[in-house]
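Given next, in structure tokens, is a single chain: the form predicted on its own.
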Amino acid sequence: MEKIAPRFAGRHLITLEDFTKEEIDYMLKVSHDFKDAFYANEKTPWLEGKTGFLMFFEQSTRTRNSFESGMAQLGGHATFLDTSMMQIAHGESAKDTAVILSSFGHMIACRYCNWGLGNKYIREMAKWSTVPIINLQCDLYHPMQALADLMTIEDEFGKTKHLKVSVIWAMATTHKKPISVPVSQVLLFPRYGIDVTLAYPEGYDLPDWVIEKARKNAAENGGSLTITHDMDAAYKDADVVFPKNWGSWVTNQSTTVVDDALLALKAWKCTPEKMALAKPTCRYMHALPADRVNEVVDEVIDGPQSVVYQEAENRIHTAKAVMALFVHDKLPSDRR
């Protein structure tokens, strides 16, 4: 395993699709190492003297703080950059931003979720940056969330193969959310032999190329992908459920958040009755923040089957693993 470690140095992390399963395994292994060290109160100064820049076009709680705190725990310094306060707001190009920031430090991490713009912008920065670019979520991918989700499933079940994991659309009115979380999940989970069920109402499709690649990943790794518009079928006998909203960006690029079509889908909500269809050991997961009014009721998200806080905590351990692997030229020892 240690032989693959140098492969990470200096690379960009835009999507987990760019990495082999062995490399993702190693990311997870190092995540568990850092989690063990955190609970043992061990110092982990792997990025001492290193500087990273955290660029955010949108709001963030878990992503920003997992990277900012994680960098501090690794002995480095993270600078938070609100892009509305940068010259980006006056039209400075992705090239100029990437060239300059990469000359100042050792990593640039960016969140930019605008449909049709975010992934293109991050890839343009990667073209010019001399240090790793880390995707903190764009319009297409959220690799850090998917990595923490997979780590949490491993924590809860000790395995991934042949688990039924259902990614289920849920109604929300807070904002028109990106598709990046479900896209990253349906691409990653089948690579671990997981039987994924993707459930959504008509009009909330994911891109065809995502479905084609997810089916290919499943065929190569013993997983499966089932698509349904029947919410109950997704909950039936599930081991893990991810009831979460995403916007209808593929079929409707309007930025309108609430319309009559959305309001007609109030039944797409996670309730105790829906959870009763799943296995008694089923775990409720969510990337957070959850729309407690519409996506899920308090009885579920605050109940014994919910592991949303464990899932959120794993964000810092995966963040530290990624930063240590991609930014540092030496890696944590193989402790597991």
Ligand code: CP
Second form
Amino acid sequence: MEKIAPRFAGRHLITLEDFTKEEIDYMLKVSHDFKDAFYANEKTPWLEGKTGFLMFFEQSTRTRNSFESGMAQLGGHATFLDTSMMQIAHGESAKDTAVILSSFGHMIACRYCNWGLGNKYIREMAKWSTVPIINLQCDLYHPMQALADLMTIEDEFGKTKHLKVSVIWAMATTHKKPISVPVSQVLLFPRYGIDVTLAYPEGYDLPDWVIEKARKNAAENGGSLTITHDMDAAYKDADVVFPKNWGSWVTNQSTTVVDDALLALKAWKCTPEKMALAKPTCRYMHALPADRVNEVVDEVIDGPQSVVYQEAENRIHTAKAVMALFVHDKLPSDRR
Ligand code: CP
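To complete the pair, please output the form predicted in complex with the ligand; the form predicted on its own was given just before.
What follows is the whole complex; the chain from before opens it.
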């Protein structure tokens, strides 16, 4: 297993699709090791003397703080960069930003979720950076969330094969959210033999290429993907439910958040009645932040089936694993 570790050094993490299952298993194993060390109050100075940059085009609570605290716990330092205060705001290019920041440190992590822009920007930085680029969520992928979700499912069930895990659209009015969480989940979970049900109202489709790839991942790994517009069918006998909003970006690129069409979908909410359709052992999960008025009622998210805080906590253990594996010593070949 340890022979796998050198494979990560210097690579970029833009999507978990770029990694073998063996490599993802190793990321999870290291995450569990860091979780154990955290609870045992053991020091983990894997990245002493290393520095990284955390560039955020959008708001964050979990992602920013899991990386910032995680880097400190690994003995390094992470600099938070609000991109509205960088020269990016005056038009500085992704190339210039990536070349310069990578000459200053050992990692650049970035969140940029704007539809049609985020993934392209992160890939452009990856083309020029001499240090690993870590995707902290773009318009298409949220690999760090999917990794923590998978770790939480493993923690809760001790297995993944043939669990019924339902990714269910839910109504929210806070902002038009990216599709990156459900996309990452439907791509990753079938690779672990999970039977994924994807449920959403008409108009909230994920891209066709995602569905094709998720089906391929399922066929190769003994999982499955079922798509339905019937919310109750998704809750029925589920082991895990992820009721969460995402925007209709694929079918409608308008940035309008609330309109009559959205408000007509307010029945897409996680309630005790919906949870009663699932197995009694079903876990309620959510990447957070949750819209507690529209996506879910307090009785469920604060109830005994909810593991949202465990899921959020796993963000720091997985963040530390990813940084420890991907960040490496600078080499003479890093110089341009
Ligand atoms: N789930 C998640 O990525 O949370 P933040 O937006 O707070 O980082």
